[in-house]
Structure formats: C-alpha cells, structure tokens
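Next up: a single chain in structure tokens, the form predicted alone.
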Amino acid sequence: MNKYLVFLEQREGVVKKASIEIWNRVQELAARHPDSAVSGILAGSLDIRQLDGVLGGKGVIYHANEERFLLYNSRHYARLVADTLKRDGATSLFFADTALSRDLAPRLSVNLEASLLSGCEVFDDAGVDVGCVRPVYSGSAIASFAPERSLRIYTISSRSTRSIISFGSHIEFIALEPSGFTSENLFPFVRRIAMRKDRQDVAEAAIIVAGGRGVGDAAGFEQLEELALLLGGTVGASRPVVDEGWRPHAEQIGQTGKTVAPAIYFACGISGSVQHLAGIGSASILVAINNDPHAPIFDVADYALVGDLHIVLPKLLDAVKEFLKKR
C-alpha cells in the first residue's frame, strides 16, 4: 500500500489555501489508486473548524496543537515531520511549494535520505512512483523527473484551476503529542515581521495587480493599490521594484520570488523577463499594460493595453468604478 503524508502549513493560526489545495490534489490522486491512503500533519495551536467543508477525501490528520509550534522553526519542524512520517509509515511526503517548504523539504530530504522533487505540477496517472513533470529554464521547457529512492518528498506548485473534490469527506483529527522537545529556544528569531491583516498573500490571491519599473516610483503604486482594492485583490511586484525598495519582498513575484496562480493577473509596467514569466505561468487570465508594443509580456498576455501606464490606469480605474456602480 502507498501511504501519502501531506504537510498542512499554517501562518498566524490560519491554514494556507495552497496546502488545502495540495491535500485535495493528493486525495484525487489516491482516489485513482485503491491501494493508496492519505494522512496529514498540522503543527501549531489553531481552530480546526476552519477546515470544515474545504478538505475532501478521507484519512487522518495528526495535529500538534501546541502554541510552541505556531511559529516556524526549521529544526523542530523537521523533527516533528520526520517522526510523524516514520510513525505513519508514509512512502511519500507532500508540501505546497512555498517559502517554508523550500527551506524544510531539502532539510528533510537530507535527514531522511529521501528523493526530493521540487516545483512539481503534474503527476502521471500511474501515480507518484513514476515522478512528476515541471517547467525548467524559466518555463522555456518541460522536464520529467523520477525519484531514485523509496522515500519521496514533493513540493507542488499551485495551479489556477483549483482541485474540486467530487466525493464526500471523512477525516479524523488525531492529537499529536511530540516527545523530546523543550520550550527553551524553540523560537530563536531576531525579529518578527507580520503581514497586515487586511493584506492577502500574493501566493494565494485570486486577483493580483502587479507593478514593475514602469510604474515610476513607490508613489506610483497608490493607483495599483486602489485598483486591487476595488477588485478585491492584492498588489504584487517585480524584482526590480523590490530591489529599488518601492515594495516589500513579500510581494515579489517571479523565479526568485513567489509563484502565483491567480484567476486574473494585471501586469502594469512589467516588461516580462523570463524570470518573472516563470512565476506567473499558472495565471488564468493575464492583462498587460505597457508603453512598449514589443515588450515580451505581450507574447503571453490574454489582453494587451499599449500605452502610458499613467494615462491608461486612471481611465481603467474610472471604468471599474462605473461598472461597480451599475452592479
């Protein structure tokens, strides 16, 4: 029997949508193979009722419901996951492809001598044993990877078409009582940076209004903020913008930032380097605004607006406001 373990990541006591999506995708995979079972692991003190109706399939979720695991600590998280993996007898471990998993998954791969396949997008119908497919060279090619070891660790990229579980769910939560941990130095951090409560994480937002160097300066993002607010989305940024200090690193999108899969992505003043395109390849609809008709972003855009951003954006804002008034 193949046993799959899914790591459900939380931040500030809220389970990330990307992890919920991965749970459901693994359940879909297991449903095609009767000899497969799915379990999960959740660390940190939180209300599990937030998961009602969003997790499909069947299985158990081991919950270390303790305040000391609320903040991420790579050494302690690695030990907690490794102990649970061995106890559960899982053959494959799954993470959403996030900043946390990019740190934790390689550490576990070394500690457990497991094969690590990162940024996977598609699994063959034969199951995870045959490996996965993901883009390489900034999205210019697709490669297939196969694990060499019996124990496998996968980080899975989000996709714009969310998993839809067509069958019922029967999930049991089991309290996990980790042993051998001490409270002392469990959270060795220099400073804590918290995201504003009213700001969505770009990695999970359905609508993103992103700006590049063409926005002009930090003040130019005020109109992008306004558009994102009207549409119920959030603001993102390209690497040059973050390097200039106009926007925080948490908003950076691209190969060296976050990979996103929104329903709509507005690229404002973004030329479209291969590194940025690698991070937005899963967007359902791409709207590009740029004054250069030959900008690479237009090669992949679904809708293109050629013109000065400072002229186009105010008109777009007026049009959106007028549309919303009529609703």
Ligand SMILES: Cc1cc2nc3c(=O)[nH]c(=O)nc-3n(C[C@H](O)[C@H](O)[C@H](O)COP(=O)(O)OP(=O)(O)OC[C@H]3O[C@@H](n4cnc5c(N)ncnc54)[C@H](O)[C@@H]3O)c2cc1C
Contents of the next structure:
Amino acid sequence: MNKYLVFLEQREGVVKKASIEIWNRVQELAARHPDSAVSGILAGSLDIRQLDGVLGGKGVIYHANEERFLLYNSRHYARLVADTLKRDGATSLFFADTALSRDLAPRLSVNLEASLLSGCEVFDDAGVDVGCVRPVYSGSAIASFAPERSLRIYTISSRSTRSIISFGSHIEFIALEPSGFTSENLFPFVRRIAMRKDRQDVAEAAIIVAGGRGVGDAAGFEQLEELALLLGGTVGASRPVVDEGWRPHAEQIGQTGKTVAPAIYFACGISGSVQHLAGIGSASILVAINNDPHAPIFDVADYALVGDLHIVLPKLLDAVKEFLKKR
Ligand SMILES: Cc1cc2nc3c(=O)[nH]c(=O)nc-3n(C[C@H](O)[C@H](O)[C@H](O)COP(=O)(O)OP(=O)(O)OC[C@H]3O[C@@H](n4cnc5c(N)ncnc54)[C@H](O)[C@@H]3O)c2cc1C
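Would you generate the structure of this protein in the form predicted in complex with the ligand, following the form predicted alone above?
Shown next: the complete complex, the earlier chain at its head.
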C-alpha cells in the first residue's frame, strides 16, 4: 500500500494555499492508485474550520494543536514530522515548495535517509515509484527524477491549473500530543520580519504586477501598487530591485527568489533573464511592458506592450478603472 503524508504549512495560524493545493494534488495521485491512502500533518494552534470545503478527497490529518508550534523551528518541526511519519507508516512525504520546506525537507531527508525530490512540477507515476518532472538549468531543460530509497520526500511547486479533485471530503482530525520536546533550541529566535497583512504572498497570488530595474526607483512602484490593488493582486520584483532596497526580499521572483504561478503576470521594466524566467514558468498569461522591442521577455510574453512604462502604466490604469466602473 502507498501511504502519502502531506505537510500542511501554516503561517500565523492560517494554512497556506500552496499546501492546500498539494493536499488536493496528492489526493488526485491517490485516486489513480487505488491501493493508497493520504494523511496530513498540521503543527500549531489554529482553527481547523478554515479547511472546511477546501480540502478534497479523504484521509486523516494529525494536528499538534499547540501554540509552541505556531512559530517555525526546524529542529522541533523535524522531530514532529519524523515521529508522525513513523506513527502513520507513510512512505512518501509531500511539501509545498516554500522557504520553510527548503529548510525542513533536506534536514528530514538526511535524518531519515530518504530520497529528496525537490521543486517537482509534475508527478511521474506511470511506474511503481512516484517520480517527478521539473525544470533544470534555470528552466532551459526539463528533467525526470526517480527516487532511489524506500522513503521519499517531495517538494512541489505551485501550478496555475487548479485541482480537479471533488470536495465531498471525508477527513478526520486526530490530535497529536507530542511529548519530550524540551525548550532547548540550537537555533535561537532572533527577529521576525512580518509581511504586511494587506499584502498577499507572491507565491500564492493569482495576479502579480512585477517591476524590474526599468521602474527606475522605489517611488516608481506606486503605480504598480495601484494596478495590483485595482486587480486584487500583489506586487513582485526582480532581483536588482531587491538588491537596491526598493522592494522587500519577500517579493523577489526567480531562481534565488520565489517561484510563482499566477493567472496573470505583468512584467514591467523586466528584461527577462533566465534567472527571472525560472520563477514564472507556470504563469498562465504573461504581459510584458518594456521600452526595448528586443528585450528577451518579449520572446515568452503573451502580450507585448512596447513603450516607456511611465507612459504605458497610467494609460493601463485609466483603462482598468474605466472597465471596472462599467462592470
Ligand atoms: C545566480 C544568480 C541568481 C539570480 N537570481 C535572480 C532571481 O531570482 N530573480 C531575478 O529577477 N534575477 C536574478 N538574477 C539576476 C538576473 O541575472 C538579472 O540580472 C535580473 O533578472 C535583471 O533584472 P531586471 O530585468 O529588473 O533588470 P535589467 O536586466 O537591467 O532590465 C531592465 C529592463 O527594463 C527596461 N526598461 C528600462 N527603462 C524602462 C522604461 N522606462 N520603460 C519600460 N522598460 C524599461 C530595459 O529595456 C530592460 O529590459 C540572478 C543572477 C544570478 C547570477
């Protein structure tokens, strides 16, 4: 029997949309393999009613409903997940590909001597083992990977297509009462840099208005903010913008930033380097605004607006406002 365990990541008591998507994708995988079962793990005190109607399929969710697990601590989380894995008997562990899982999954794979398949986009489950397909070399090639060990850990990138699993879910919550956790901590908590509550995480946003060096300066992002607000989206940034301190690192998209999967991605004053494109391959629609008609971003854009963004953006804003007024 294949037993799949999904780590449901929360921040400040809110379960991440990316984790919910992974749960539903693993349910799809289980539906293709009748001899399989899905379970989940949640760490931290939170209201589980937020999961009503969003988790599809069936299974059990182990919940360590304790305040001390609200804040991520790699040592404690690694132990909690390893203990739950043992209790559940799962042979595959799935994470959404997030900053947390990039820290926790490698730690677990070493501790548990498990195969680690990171940044997977598609499951390759034609054979007995579930492998994965993911981009390599900054997105210039696609490679297939197969696990070698009996215990496997997967981190899965978001994708813009939604899950097709049905939502008449039969999910049981089981309280975990972890013991033996001491206050000893090799990684003392230093400082928390909170994201503004009114901002969505770029990794989860459906609409992203991203700016590059071409925006000019930090003040130039006001128009991008306005467009994002009108469309119900959020602002993203290229690396030079973050290096310049115009925008926070949490908004950086690309190889050394976040991987995003929005329905619409506006690239304003972004040249389209391979390192930036590595983070936006799953965007459904790419709209590029650039004053250089030969900018590489236009090779991959669905809509190309050639012009100075300081002229194009105000016109686009007026058009969107007009459109919204008429609705
Ligand atoms: C190991 C490594 C990892 C990296 N990781 C990342 C990453 O995660 N994310 C990332 O983004 N980059 C990353 N980079 C950097 C990457 O190589 C590029 O340097 C970067 O993406 C370029 O950012 P940009 O497009 O904003 O700036 P530029 O390449 O300088 O492009 C600016 C664009 O703005 C246009 N422009 C200028 N003025 C205007 C105007 N008024 N109106 C309209 N258009 C205008 C220009 O024509 C140009 O195309 C990485 C690099 C390395 C080596």
